[in-house]
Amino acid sequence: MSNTKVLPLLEPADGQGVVPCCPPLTERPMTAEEAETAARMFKALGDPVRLRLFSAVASHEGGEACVCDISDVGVSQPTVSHHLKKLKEAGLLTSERRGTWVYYRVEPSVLAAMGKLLALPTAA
(Lines of atoms letter the chains of each structure in order from A and count residues from 1; the text may use other names and numbers.)
(Lines give C-alpha, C1' and ligand atoms only; values in the text may rest on other atoms or scores of the structure.)
Protein backbone atom coordinates (compact mmCIF):
# COMPACT_ATOMS: atom_id res chain seq x y z
CA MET A 1 0.00 0.00 0.00
CA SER A 2 1.40 3.37 -1.00
CA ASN A 3 1.58 6.54 1.06
CA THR A 4 2.25 8.68 -2.00
CA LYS A 5 0.86 12.22 -2.05
CA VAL A 6 0.39 13.78 -5.45
CA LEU A 7 0.20 17.49 -6.13
CA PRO A 8 -3.22 18.44 -7.50
CA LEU A 9 -2.33 19.43 -11.04
CA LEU A 10 -5.38 19.69 -13.24
CA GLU A 11 -5.92 20.02 -16.96
CA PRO A 12 -8.36 22.89 -17.54
CA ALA A 13 -11.57 22.12 -19.39
CA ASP A 14 -10.72 24.56 -22.19
CA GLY A 15 -7.46 22.72 -22.98
CA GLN A 16 -5.41 25.92 -22.61
CA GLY A 17 -2.56 24.41 -20.63
CA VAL A 18 -2.01 23.43 -17.04
CA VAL A 19 -3.63 24.91 -13.97
CA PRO A 20 -0.90 25.12 -11.32
CA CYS A 21 -1.44 23.78 -7.82
CA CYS A 22 -1.24 27.31 -6.54
CA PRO A 23 -1.61 30.83 -7.90
CA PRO A 24 1.49 32.73 -8.99
CA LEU A 25 3.16 34.20 -5.91
CA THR A 26 2.58 37.71 -7.23
CA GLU A 27 -1.16 37.22 -7.88
CA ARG A 28 -2.53 37.05 -4.33
CA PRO A 29 -1.63 35.64 -0.94
CA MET A 30 -1.80 31.85 -0.83
CA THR A 31 -4.34 29.98 1.23
CA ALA A 32 -3.03 27.66 3.94
CA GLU A 33 -3.75 24.62 1.73
CA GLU A 34 -1.98 26.13 -1.31
CA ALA A 35 1.03 27.03 0.82
CA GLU A 36 1.21 23.50 2.23
CA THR A 37 1.12 22.00 -1.28
CA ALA A 38 3.82 24.36 -2.59
CA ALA A 39 5.95 23.85 0.53
CA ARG A 40 5.97 20.04 0.03
CA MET A 41 7.20 20.55 -3.52
CA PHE A 42 9.92 23.04 -2.58
CA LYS A 43 10.95 21.06 0.50
CA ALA A 44 11.55 18.04 -1.73
CA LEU A 45 13.68 20.17 -4.06
CA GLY A 46 15.49 21.83 -1.13
CA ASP A 47 18.00 19.00 -0.87
CA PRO A 48 20.96 19.31 -3.30
CA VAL A 49 20.96 15.58 -4.11
CA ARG A 50 17.22 15.62 -4.83
CA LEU A 51 17.58 18.70 -6.98
CA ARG A 52 20.36 17.01 -8.97
CA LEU A 53 18.25 13.86 -9.41
CA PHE A 54 15.21 15.90 -10.46
CA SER A 55 17.34 17.84 -12.95
CA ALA A 56 18.89 14.62 -14.28
CA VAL A 57 15.47 13.13 -14.94
CA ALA A 58 13.99 16.35 -16.36
CA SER A 59 16.89 16.91 -18.75
CA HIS A 60 17.36 13.28 -19.80
CA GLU A 61 16.82 12.44 -23.45
CA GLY A 62 13.29 11.26 -24.08
CA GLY A 63 11.96 12.84 -20.90
CA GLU A 64 12.56 9.79 -18.74
CA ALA A 65 15.56 8.21 -17.11
CA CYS A 66 16.45 4.78 -15.83
CA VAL A 67 17.66 4.83 -12.25
CA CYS A 68 20.80 3.12 -13.59
CA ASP A 69 21.59 6.27 -15.64
CA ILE A 70 21.09 8.91 -12.94
CA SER A 71 22.46 7.35 -9.76
CA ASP A 72 25.94 8.93 -10.01
CA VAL A 73 25.28 11.84 -7.65
CA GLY A 74 27.91 11.11 -5.02
CA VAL A 75 25.77 9.06 -2.62
CA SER A 76 25.08 5.34 -2.22
CA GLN A 77 22.36 3.55 -4.20
CA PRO A 78 20.05 3.17 -1.17
CA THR A 79 20.34 6.93 -0.60
CA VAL A 80 19.48 7.61 -4.26
CA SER A 81 16.40 5.40 -3.84
CA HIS A 82 15.40 7.30 -0.70
CA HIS A 83 15.67 10.66 -2.47
CA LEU A 84 13.76 9.44 -5.53
CA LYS A 85 11.02 8.18 -3.19
CA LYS A 86 10.79 11.63 -1.58
CA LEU A 87 10.49 13.27 -5.02
CA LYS A 88 7.70 10.83 -5.92
CA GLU A 89 5.89 11.49 -2.63
CA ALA A 90 5.97 15.22 -3.37
CA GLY A 91 4.33 14.55 -6.74
CA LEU A 92 7.37 15.69 -8.72
CA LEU A 93 8.24 12.34 -10.33
CA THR A 94 6.38 9.30 -11.58
CA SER A 95 7.97 5.90 -12.07
CA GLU A 96 7.48 2.67 -13.96
CA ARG A 97 9.22 -0.66 -13.37
CA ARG A 98 10.50 -2.37 -16.52
CA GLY A 99 12.09 -5.68 -15.71
CA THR A 100 14.73 -5.07 -13.05
CA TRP A 101 15.00 -1.30 -13.65
CA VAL A 102 12.81 1.60 -12.62
CA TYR A 103 12.32 4.49 -15.04
CA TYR A 104 11.49 7.96 -13.72
CA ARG A 105 9.69 10.77 -15.52
CA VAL A 106 8.95 14.39 -14.71
CA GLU A 107 5.46 15.08 -15.98
CA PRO A 108 5.37 18.17 -18.23
CA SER A 109 2.44 19.44 -16.16
CA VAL A 110 4.68 19.54 -13.07
CA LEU A 111 7.28 21.74 -14.78
CA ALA A 112 4.54 23.96 -16.21
CA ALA A 113 2.89 24.35 -12.80
CA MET A 114 6.22 25.19 -11.13
CA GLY A 115 6.90 27.79 -13.82
CA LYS A 116 3.48 29.38 -13.38
CA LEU A 117 3.89 29.48 -9.60
CA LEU A 118 7.11 31.48 -9.93
CA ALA A 119 6.02 33.60 -12.91
CA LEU A 120 6.21 37.37 -12.79
CA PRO A 121 3.04 39.27 -13.63
CA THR A 122 2.68 40.25 -17.26
CA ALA A 123 2.59 43.94 -18.08
CA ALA A 124 -0.85 45.09 -19.20
Second form
Protein chains: 2
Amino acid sequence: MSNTKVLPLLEPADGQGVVPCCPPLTERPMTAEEAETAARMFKALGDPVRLRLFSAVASHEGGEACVCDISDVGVSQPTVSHHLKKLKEAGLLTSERRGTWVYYRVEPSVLAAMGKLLALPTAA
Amino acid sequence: MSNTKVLPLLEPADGQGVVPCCPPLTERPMTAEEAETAARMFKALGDPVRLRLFSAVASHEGGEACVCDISDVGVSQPTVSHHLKKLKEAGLLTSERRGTWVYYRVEPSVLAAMGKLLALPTAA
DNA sequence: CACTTGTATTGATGAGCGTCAACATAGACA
DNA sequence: TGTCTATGTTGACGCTCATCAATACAAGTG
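Previous: the form predicted on its own; requested now: the form predicted in complex with the DNA:
To see the whole picture, the full complex is given below, headed by that same chain.
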Protein backbone atom coordinates (compact mmCIF):
# COMPACT_ATOMS: atom_id res chain seq x y z
CA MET A 1 0.00 0.00 0.00
CA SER A 2 1.08 3.56 -0.54
CA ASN A 3 -0.89 5.28 2.17
CA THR A 4 2.21 6.10 4.16
CA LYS A 5 1.57 9.51 5.60
CA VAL A 6 4.17 12.09 4.76
CA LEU A 7 4.21 15.21 6.88
CA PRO A 8 7.16 17.07 5.52
CA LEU A 9 9.12 19.96 6.90
CA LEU A 10 8.70 21.46 3.51
CA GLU A 11 5.96 22.05 1.07
CA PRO A 12 6.39 21.68 -2.65
CA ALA A 13 6.98 25.00 -4.36
CA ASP A 14 5.50 25.67 -7.75
CA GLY A 15 8.80 26.17 -9.48
CA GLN A 16 11.12 23.53 -8.19
CA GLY A 17 12.20 21.91 -4.99
CA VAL A 18 10.66 23.02 -1.74
CA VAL A 19 10.31 25.95 0.62
CA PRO A 20 11.30 25.95 4.29
CA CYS A 21 8.57 25.56 6.87
CA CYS A 22 9.97 27.99 9.37
CA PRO A 23 12.21 30.96 9.87
CA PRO A 24 15.63 30.40 11.44
CA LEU A 25 15.50 29.37 15.07
CA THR A 26 17.32 32.52 16.06
CA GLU A 27 15.13 34.97 14.22
CA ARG A 28 12.19 34.89 16.58
CA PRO A 29 10.54 32.45 18.97
CA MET A 30 8.89 29.68 16.98
CA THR A 31 5.14 29.38 17.15
CA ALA A 32 3.55 26.17 18.39
CA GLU A 33 2.66 25.16 14.84
CA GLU A 34 6.13 25.80 13.47
CA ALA A 35 7.68 23.90 16.35
CA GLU A 36 5.36 20.96 15.77
CA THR A 37 6.45 20.70 12.16
CA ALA A 38 10.17 21.20 12.69
CA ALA A 39 10.30 18.94 15.74
CA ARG A 40 9.02 16.07 13.61
CA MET A 41 12.15 16.28 11.53
CA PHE A 42 14.52 16.60 14.46
CA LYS A 43 12.79 13.72 16.15
CA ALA A 44 13.27 11.57 13.10
CA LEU A 45 17.00 12.25 13.25
CA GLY A 46 17.06 11.77 17.01
CA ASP A 47 17.72 8.04 16.86
CA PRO A 48 21.26 6.83 16.22
CA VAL A 49 20.19 4.07 13.85
CA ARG A 50 17.99 6.41 11.84
CA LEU A 51 20.73 9.01 11.73
CA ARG A 52 23.16 6.46 10.34
CA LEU A 53 20.65 5.33 7.74
CA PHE A 54 19.97 8.91 6.73
CA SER A 55 23.66 9.69 6.54
CA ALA A 56 24.28 6.55 4.52
CA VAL A 57 21.68 7.58 1.97
CA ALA A 58 22.72 11.23 1.92
CA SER A 59 26.39 10.39 1.42
CA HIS A 60 25.78 7.71 -1.18
CA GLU A 61 26.52 8.34 -4.79
CA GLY A 62 23.75 10.43 -6.31
CA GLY A 63 22.05 10.96 -2.96
CA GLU A 64 20.36 7.62 -3.41
CA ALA A 65 20.95 4.12 -2.10
CA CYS A 66 19.43 0.67 -2.20
CA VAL A 67 18.30 -0.71 1.14
CA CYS A 68 20.78 -3.52 0.65
CA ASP A 69 23.60 -0.97 0.57
CA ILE A 70 22.84 0.62 3.90
CA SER A 71 21.22 -2.01 6.09
CA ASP A 72 24.37 -2.98 7.95
CA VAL A 73 23.72 -0.90 11.05
CA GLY A 74 23.52 -3.59 13.69
CA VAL A 75 19.79 -4.13 13.91
CA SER A 76 17.44 -6.65 12.32
CA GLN A 77 16.00 -6.22 8.86
CA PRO A 78 12.49 -5.39 10.09
CA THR A 79 13.95 -2.70 12.30
CA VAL A 80 15.79 -1.16 9.36
CA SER A 81 12.57 -1.17 7.38
CA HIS A 82 10.73 0.43 10.28
CA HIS A 83 13.26 3.24 10.60
CA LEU A 84 13.28 3.95 6.88
CA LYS A 85 9.53 4.26 7.04
CA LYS A 86 9.84 6.77 9.85
CA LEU A 87 12.31 8.84 7.87
CA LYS A 88 9.89 8.76 4.96
CA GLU A 89 6.98 9.87 7.10
CA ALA A 90 9.08 12.76 8.37
CA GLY A 91 9.61 13.89 4.78
CA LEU A 92 13.34 13.33 4.90
CA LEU A 93 13.50 10.46 2.44
CA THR A 94 11.58 9.22 -0.55
CA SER A 95 11.59 5.70 -1.91
CA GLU A 96 11.11 4.02 -5.21
CA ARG A 97 11.09 0.38 -6.18
CA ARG A 98 13.14 -0.54 -9.23
CA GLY A 99 12.86 -4.20 -9.97
CA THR A 100 13.97 -6.28 -7.04
CA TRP A 101 15.40 -3.45 -5.02
CA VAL A 102 14.01 -0.39 -3.27
CA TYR A 103 15.98 2.82 -3.46
CA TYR A 104 15.82 5.61 -0.93
CA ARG A 105 16.81 9.15 -1.76
CA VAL A 106 17.17 12.46 0.03
CA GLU A 107 16.03 15.72 -1.46
CA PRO A 108 18.89 18.23 -1.37
CA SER A 109 16.41 21.00 -0.70
CA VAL A 110 15.34 19.24 2.48
CA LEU A 111 18.90 19.42 3.74
CA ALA A 112 19.08 23.05 2.71
CA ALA A 113 15.93 23.91 4.62
CA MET A 114 17.23 22.18 7.73
CA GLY A 115 20.43 24.15 7.45
CA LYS A 116 18.53 27.43 7.18
CA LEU A 117 16.58 26.56 10.30
CA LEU A 118 19.86 26.48 12.19
CA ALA A 119 21.36 29.50 10.48
CA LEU A 120 23.14 32.01 12.65
CA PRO A 121 22.01 35.62 12.70
CA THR A 122 23.70 37.43 9.83
CA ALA A 123 24.96 40.39 11.86
CA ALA A 124 26.28 38.21 14.72
CA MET B 1 23.15 20.61 42.93
CA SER B 2 25.29 21.01 39.85
CA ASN B 3 25.87 17.41 38.90
CA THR B 4 23.77 17.71 35.77
CA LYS B 5 25.50 15.61 33.17
CA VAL B 6 26.41 17.42 29.99
CA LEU B 7 27.18 15.32 26.97
CA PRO B 8 27.75 17.89 24.32
CA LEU B 9 27.81 17.58 20.59
CA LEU B 10 30.96 19.59 20.77
CA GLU B 11 34.14 19.59 22.68
CA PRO B 12 35.85 22.74 23.84
CA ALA B 13 38.65 23.82 21.53
CA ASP B 14 41.80 25.28 22.95
CA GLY B 15 41.49 28.58 21.17
CA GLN B 16 37.88 29.59 21.34
CA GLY B 17 34.43 28.16 21.10
CA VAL B 18 34.02 24.54 20.15
CA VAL B 19 34.70 22.03 17.39
CA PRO B 20 32.08 19.90 15.65
CA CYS B 21 31.72 16.30 16.73
CA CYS B 22 31.14 14.91 13.28
CA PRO B 23 31.66 15.52 9.60
CA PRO B 24 28.70 16.67 7.53
CA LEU B 25 25.98 14.07 7.16
CA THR B 26 26.52 13.97 3.44
CA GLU B 27 30.27 13.49 3.49
CA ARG B 28 30.31 9.83 4.45
CA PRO B 29 28.14 7.41 6.43
CA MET B 30 28.33 8.29 10.10
CA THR B 31 29.89 5.77 12.45
CA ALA B 32 27.89 4.38 15.33
CA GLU B 33 29.75 6.60 17.79
CA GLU B 34 29.25 9.76 15.76
CA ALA B 35 25.58 8.96 15.32
CA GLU B 36 25.17 8.39 19.04
CA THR B 37 26.55 11.82 19.79
CA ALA B 38 24.74 13.75 17.10
CA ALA B 39 21.43 11.97 17.69
CA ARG B 40 21.43 13.23 21.26
CA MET B 41 21.25 16.75 19.99
CA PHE B 42 18.58 16.06 17.40
CA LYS B 43 16.58 14.18 19.98
CA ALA B 44 16.73 17.16 22.31
CA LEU B 45 15.26 19.34 19.58
CA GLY B 46 12.73 16.67 18.66
CA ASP B 47 10.09 17.83 21.08
CA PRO B 48 7.90 20.81 20.13
CA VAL B 49 8.01 22.33 23.59
CA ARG B 50 11.79 22.03 23.80
CA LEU B 51 12.18 23.44 20.33
CA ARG B 52 10.12 26.47 21.27
CA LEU B 53 12.12 26.98 24.44
CA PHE B 54 15.37 26.68 22.53
CA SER B 55 14.18 29.07 19.85
CA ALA B 56 12.99 31.51 22.51
CA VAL B 57 16.42 31.55 24.12
CA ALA B 58 18.30 31.64 20.81
CA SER B 59 16.25 34.51 19.47
CA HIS B 60 16.29 36.50 22.67
CA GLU B 61 18.42 39.57 23.01
CA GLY B 62 22.02 38.54 23.57
CA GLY B 63 21.27 34.86 23.05
CA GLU B 64 20.19 34.71 26.65
CA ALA B 65 16.85 34.70 28.46
CA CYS B 66 15.40 34.41 31.92
CA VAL B 67 13.14 31.43 32.47
CA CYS B 68 10.37 33.86 33.26
CA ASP B 69 10.70 35.32 29.76
CA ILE B 70 10.18 32.07 27.91
CA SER B 71 8.00 29.84 30.07
CA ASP B 72 4.76 30.65 28.30
CA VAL B 73 4.64 27.57 26.12
CA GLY B 74 1.45 25.95 27.35
CA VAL B 75 2.83 23.44 29.84
CA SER B 76 3.25 23.54 33.60
CA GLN B 77 6.22 25.13 35.30
CA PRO B 78 7.80 21.81 36.32
CA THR B 79 7.57 20.64 32.73
CA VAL B 80 9.34 23.75 31.50
CA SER B 81 12.08 23.17 34.05
CA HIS B 82 12.35 19.55 32.98
CA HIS B 83 12.76 20.45 29.34
CA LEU B 84 15.35 23.12 30.04
CA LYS B 85 17.31 20.53 31.94
CA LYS B 86 17.17 18.18 28.98
CA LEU B 87 18.46 20.90 26.66
CA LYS B 88 21.27 21.54 29.11
CA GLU B 89 22.18 17.87 29.27
CA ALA B 90 22.31 17.77 25.48
CA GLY B 91 24.85 20.58 25.54
CA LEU B 92 22.58 23.00 23.74
CA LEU B 93 22.04 25.43 26.60
CA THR B 94 23.90 26.63 29.64
CA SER B 95 22.38 28.25 32.69
CA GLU B 96 23.40 30.71 35.34
CA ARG B 97 21.58 32.04 38.34
CA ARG B 98 21.72 35.78 38.86
CA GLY B 99 19.88 36.81 41.97
CA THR B 100 16.29 35.72 41.87
CA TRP B 101 16.28 34.62 38.26
CA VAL B 102 17.98 31.91 36.24
CA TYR B 103 19.24 32.75 32.78
CA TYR B 104 19.67 30.26 29.96
CA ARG B 105 21.98 30.92 27.06
CA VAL B 106 22.90 29.26 23.79
CA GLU B 107 26.47 29.07 22.51
CA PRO B 108 26.60 30.42 18.95
CA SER B 109 29.25 27.85 18.12
CA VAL B 110 26.80 25.08 18.97
CA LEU B 111 24.43 26.42 16.36
CA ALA B 112 27.28 26.69 13.90
CA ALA B 113 28.31 23.08 14.46
CA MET B 114 24.76 21.89 13.95
CA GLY B 115 24.60 23.84 10.72
CA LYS B 116 27.82 22.23 9.49
CA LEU B 117 26.42 18.81 10.22
CA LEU B 118 23.65 19.53 7.75
CA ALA B 119 25.86 21.26 5.21
CA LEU B 120 25.33 20.39 1.59
CA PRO B 121 28.17 19.01 -0.49
CA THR B 122 30.19 21.94 -1.81
CA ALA B 123 30.14 20.87 -5.45
CA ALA B 124 26.47 19.91 -5.57
C1' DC C 1 12.11 35.79 61.62
C1' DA C 2 7.93 35.01 58.36
C1' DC C 3 6.27 35.60 53.75
C1' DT C 4 6.41 35.82 48.79
C1' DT C 5 8.13 34.79 44.23
C1' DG C 6 11.05 32.10 40.99
C1' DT C 7 12.91 27.69 39.84
C1' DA C 8 14.15 22.72 40.58
C1' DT C 9 13.10 17.98 42.14
C1' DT C 10 10.25 13.93 43.28
C1' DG C 11 7.04 10.45 42.29
C1' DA C 12 3.39 8.68 39.58
C1' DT C 13 0.86 7.84 35.29
C1' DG C 14 -0.16 7.11 30.63
C1' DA C 15 1.53 7.33 25.98
C1' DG C 16 5.02 6.47 22.70
C1' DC C 17 9.09 4.19 20.89
C1' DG C 18 12.82 0.67 19.45
C1' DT C 19 13.34 -3.93 18.88
C1' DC C 20 12.56 -8.60 17.41
C1' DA C 21 10.37 -13.09 15.57
C1' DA C 22 7.00 -14.46 12.57
C1' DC C 23 4.68 -13.73 8.66
C1' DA C 24 3.37 -11.35 4.27
C1' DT C 25 4.30 -9.29 -0.16
C1' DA C 26 6.88 -8.17 -4.48
C1' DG C 27 9.69 -9.24 -8.20
C1' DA C 28 12.99 -12.31 -10.83
C1' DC C 29 13.86 -16.57 -12.87
C1' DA C 30 13.47 -21.41 -14.13
C1' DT D 1 3.72 -22.94 -11.61
C1' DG D 2 7.27 -23.01 -7.79
C1' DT D 3 11.21 -21.13 -5.55
C1' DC D 4 14.42 -17.81 -4.13
C1' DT D 5 15.75 -13.16 -2.62
C1' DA D 6 14.57 -8.42 -1.11
C1' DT D 7 11.66 -5.67 1.51
C1' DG D 8 7.50 -4.50 4.27
C1' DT D 9 3.98 -5.51 8.01
C1' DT D 10 2.05 -7.42 12.34
C1' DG D 11 1.99 -8.11 17.09
C1' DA D 12 4.17 -8.18 21.37
C1' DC D 13 7.60 -6.80 24.89
C1' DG D 14 10.25 -3.70 27.69
C1' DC D 15 11.82 0.66 28.12
C1' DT D 16 11.80 5.67 27.75
C1' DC D 17 9.48 9.92 27.78
C1' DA D 18 6.22 14.03 28.51
C1' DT D 19 3.32 15.58 31.78
C1' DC D 20 1.42 16.97 36.21
C1' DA D 21 0.61 17.71 41.42
C1' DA D 22 3.06 18.08 45.38
C1' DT D 23 6.98 19.41 47.45
C1' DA D 24 11.57 21.40 48.09
C1' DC D 25 15.00 24.86 47.45
C1' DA D 26 16.79 29.67 46.58
C1' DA D 27 16.72 34.51 47.04
C1' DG D 28 14.53 38.73 47.99
C1' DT D 29 11.47 41.78 51.14
C1' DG D 30 9.18 42.98 55.15
